[in-house]
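Given next, in structure tokens, is a single chain: the form predicted alone.
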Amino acid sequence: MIANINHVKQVMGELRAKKKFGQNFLIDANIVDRIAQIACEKERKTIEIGPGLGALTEMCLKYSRDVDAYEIDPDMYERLKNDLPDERLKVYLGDFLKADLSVYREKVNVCGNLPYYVTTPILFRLIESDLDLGKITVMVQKEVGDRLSAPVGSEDYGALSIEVQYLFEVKQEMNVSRKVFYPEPNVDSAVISFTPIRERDHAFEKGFFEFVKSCFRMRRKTLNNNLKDLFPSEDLKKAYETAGIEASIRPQQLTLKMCLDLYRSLKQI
């Protein structure tokens, strides 16, 4: 059993915890059986992001049909490799950002345990790219899970929050002590499912979200300020107009319905 203090250790006395991978591991095993329940499904393939010494792959191993791993770390790379032998389990090394996501044609779940400095370009991957997700369950610092789940009009509240809304339905599963780590970190953390609500429809997807990128991208000035060089000014007027939406408001106000009606009015002018 790899979520193992004893077996943790042990590795941890040969090999050394990289603070820039943010590499903290599971020592209880109740819990990670937990998140591997519900992240996985015996019938589909699991993608794991950053398995670090493989304690969530093996359980992923039980409850999927197979898994394949992605690491950034050669040492973890290698010891997963070594210490889970098993045909339907494929390590790739590499940086999940990067990688080449096309050679998946089927329907795949997803989960990790993500370092706060990755987990919103990571989601933002996900969501954005042409993968045909099922659900796809993460681990982060808790603060973050808490961002996740943002109301309208809160400082934390942007793109992320509107793509999530528009393509899932959130659940914060449970939260996991920072005393079920090793090395100990300073916070505790969430575990945090995405669950598809629509089907997807990538061509509308990729411009809407572009869009919803445009709206947010100075928070500080209003929507109109944020629009105004992307779009004719007559245009943007009578969008505003159909869609019921004053060109004063901030970027943070706007609901996942005033955007997409905002741009279906661009989309029809």
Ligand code: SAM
The other form holds:
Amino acid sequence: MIANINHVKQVMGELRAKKKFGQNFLIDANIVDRIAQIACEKERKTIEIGPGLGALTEMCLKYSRDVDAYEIDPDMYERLKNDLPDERLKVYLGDFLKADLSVYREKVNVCGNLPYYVTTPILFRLIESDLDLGKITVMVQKEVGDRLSAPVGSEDYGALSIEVQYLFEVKQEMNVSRKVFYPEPNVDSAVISFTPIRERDHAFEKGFFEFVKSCFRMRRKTLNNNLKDLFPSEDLKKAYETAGIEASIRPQQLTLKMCLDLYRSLKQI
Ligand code: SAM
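With the form predicted alone done, generate the form predicted together with the named molecule in the same format.
Up next: the whole complex, starting with the chain shown before.
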């Protein structure tokens, strides 16, 4: 079993954890098993982001048809290929943010114990990609998990909250103590799942998500300040009326419905 303190300590004695890649390894096999059960489906491929030493990979192989794992660290990549020889596992060396996801033509589940420094870009990458997404299950720092379900008006509410809400039911599956990692990080973590709630329409989403990001371009400014250079003022006035909102509100006050109404009115969809 890879998720085991003696094994992880022994390997890390040889390799050393690289802070720049956000390396903290799971050492509790029960937790890893639970995450894999939430993340995987028996007849489906699982894509794993950041397999590291392979603790989660090993369990994903147990509960999935096969696993494609993307690892940025060459040392981990070599180690993983050596420690988990399985024809159902493909390990790719490289930055997941640059991976070619167009090769996937079937529905896939995605999981990962995400490196902290790159959590938000990875989530944006995933939800804005053309992947035919099944469920996404990720372990993130606890406060990032809280941010994903931040309510309208709160400091943490932003473009990611709206995009996620549009596409998924978000569930905080479990909290995970910092004690089950080696080396031990300074914060606790949470496992979050994202289950799709609508048919994807990538062409619509591309425009809509760009619009959502424009609304939040400068968080301290009013909504109108963020939009006024992008659309004719008459169109904006009409769109505010249709959506029933004041031009002077801050972007954090925008609900998903307001964003959709505004966007559709501006694009006359
Ligand atoms: N999955 C392992 C576990 O749970 O024990 C390791 C998790 S560790 C928090 C994050 C892993 O992601 C590390 O192995 C790190 O090298 C890898 N990683 C960091 N940035 C990455 C990136 N941009 N693309 C792919 N892997 C990355």
